[in-house]
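As a starting point, one isolated chain is supplied in structure tokens, in the form predicted alone.
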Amino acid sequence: MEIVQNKDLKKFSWWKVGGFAEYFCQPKDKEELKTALSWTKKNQKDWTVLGAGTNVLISDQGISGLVISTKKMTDFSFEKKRNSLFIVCQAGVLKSEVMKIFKKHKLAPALFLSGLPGDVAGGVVMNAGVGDHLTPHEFSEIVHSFKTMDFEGSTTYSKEDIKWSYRKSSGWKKSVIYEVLLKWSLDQELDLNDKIKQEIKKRRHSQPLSEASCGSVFKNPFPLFAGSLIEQAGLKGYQQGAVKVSQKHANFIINLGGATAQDIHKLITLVQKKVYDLFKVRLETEVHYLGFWKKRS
């Protein structure tokens, strides 16, 4: 595994923005991840994990220390036992690949995973999910356990060890997730293929899946919906330079080409202010900010 300097991170971001990583590596397995973490300790550098890049806003000033990309950690296996399907995934396995396994076995998680971007480790970190109309609808429902690594070694967390909440998991210390074990009952879902086609069609119609976005920008302030509030504020389709609130779904912000991370942040801030001024609702970002940011208001 090579550790390189000054790696451009734009191509690792779905928003296609961001500066350079001071140092960068792509471990393929647990041992290479261990080597990367040892390097940061030896060289007294911070480390930042970068997964599939779907739900992050990388600073134009880049990220100091070592950026550990998990995109090459893509091995997985599965087996049936005790009337359940178990899938062992490395951190970088895409949700779309997991969806195919569940679909092959005609199991319900394939439905909620269809069209859901990102990798399994990111799914654990943010308890990724969709609307309540599906079962399961959040990652916490399909996770059995996961393994993390830090300077002290590996730790295994069971599902019950973690506090799961809306778009968040907590109760585990800062470390790198390198393996996730998923589990679901082998009870088959009726008419699964038709339901998946309907769900994908619905998402293609309502979300800008072919454009440069990060997915949903804001968490829904239940019982309200962020997209609806933004639309009511008159911002659906609003454009500011090379950045635009999606005309398809107001909770998506699009890079039309040539935008910077700061441009996106400015539009995020404008949306938050407008919605608060009109409805007194503070929209919390679902997207994670990475790297150096002077001030975020």
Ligand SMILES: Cc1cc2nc3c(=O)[nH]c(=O)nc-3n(C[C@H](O)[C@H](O)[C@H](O)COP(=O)(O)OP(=O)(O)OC[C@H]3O[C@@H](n4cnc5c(N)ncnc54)[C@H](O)[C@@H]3O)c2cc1C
Contents of the next structure:
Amino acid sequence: MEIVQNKDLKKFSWWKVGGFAEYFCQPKDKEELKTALSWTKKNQKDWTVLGAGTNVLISDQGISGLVISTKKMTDFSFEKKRNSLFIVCQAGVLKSEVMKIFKKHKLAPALFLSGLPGDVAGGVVMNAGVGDHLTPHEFSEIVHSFKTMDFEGSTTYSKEDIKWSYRKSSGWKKSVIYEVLLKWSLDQELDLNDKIKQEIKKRRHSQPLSEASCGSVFKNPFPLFAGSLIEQAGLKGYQQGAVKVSQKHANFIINLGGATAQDIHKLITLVQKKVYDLFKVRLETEVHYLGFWKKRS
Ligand SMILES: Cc1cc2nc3c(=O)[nH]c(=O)nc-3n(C[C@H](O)[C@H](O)[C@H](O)COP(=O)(O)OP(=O)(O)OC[C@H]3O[C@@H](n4cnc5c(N)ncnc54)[C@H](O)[C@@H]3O)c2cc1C
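What would you give as the form predicted together with the named molecule, now that the form predicted alone is on the page?
Next comes the full complex, this chain leading.
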């Protein structure tokens, strides 16, 4: 596995912004990941993990230390055991791949995974999911366990070890997830084809999927919805240079082409301020900021 210097990270972020990684590598398995982490220890460098890059805002100043991309960790296998389907995935297996396996077995998780971007490890970190009109509707319900690695070695966390909350999992220490084991009962086979088509249609109708975004920028401040507060603040479709609050979904911010991470951050801040001034609601970002950022409020 090569460790390269000064890698442009724009094409590793769905927002197509961001600077350079000081060092960059793409391990394809656990052994190569171990090599990468040992390298950071030996060279006294920080490390940062990038999954599919669908939920990150990478600073224009880039990321210092080693950026570990899991894009090449794409092996998976599945088996039926004790009346359940088990899928073992390396971190970088896309949710769309996993969705196909559930679909093939006519199992309900195929529904919420339809059209959900990113990889399985990103799904665990973010407890990715959709509204509770579906069962299951988020990762916490389909994860059996996952394995992580840091300088001290590997740790296995079972689903019960983790505190799962809205778009967040906690209770595991900062480390790289390298394997995820998914599980779902084989009890109920469903005819899913039409429902999957409906979910995808709904997404296409409500989200600007062909444009550069990170999905929902802000968490919903339950029981309210970030998108609707932004719309009520008159910001739907609001454009500032090359960034725009989507006309289709006000919780999406679009890079129209050529925007910088700072441009996006400025619009995020403006939206937060306006929504706070009008409704006294603080919108918390769902997107993860990576790299050099001045302390944010
Ligand atoms: C068009 C669009 C629609 C979306 N719709 C939804 C939706 O309906 N529901 C939803 O929940 N999300 C949605 N998202 C957001 C996003 O797809 C999910 O949060 C996804 O799970 C992120 O996965 P990723 O692989 O892209 O992670 P990344 O964006 O690469 O990383 C996210 C965070 O996880 C960390 N991370 C990634 N991999 C690892 C690892 N192996 N070990 C440790 N840490 C890691 C990163 O450092 C970062 O902090 C959408 C995004 C887009 C662009």
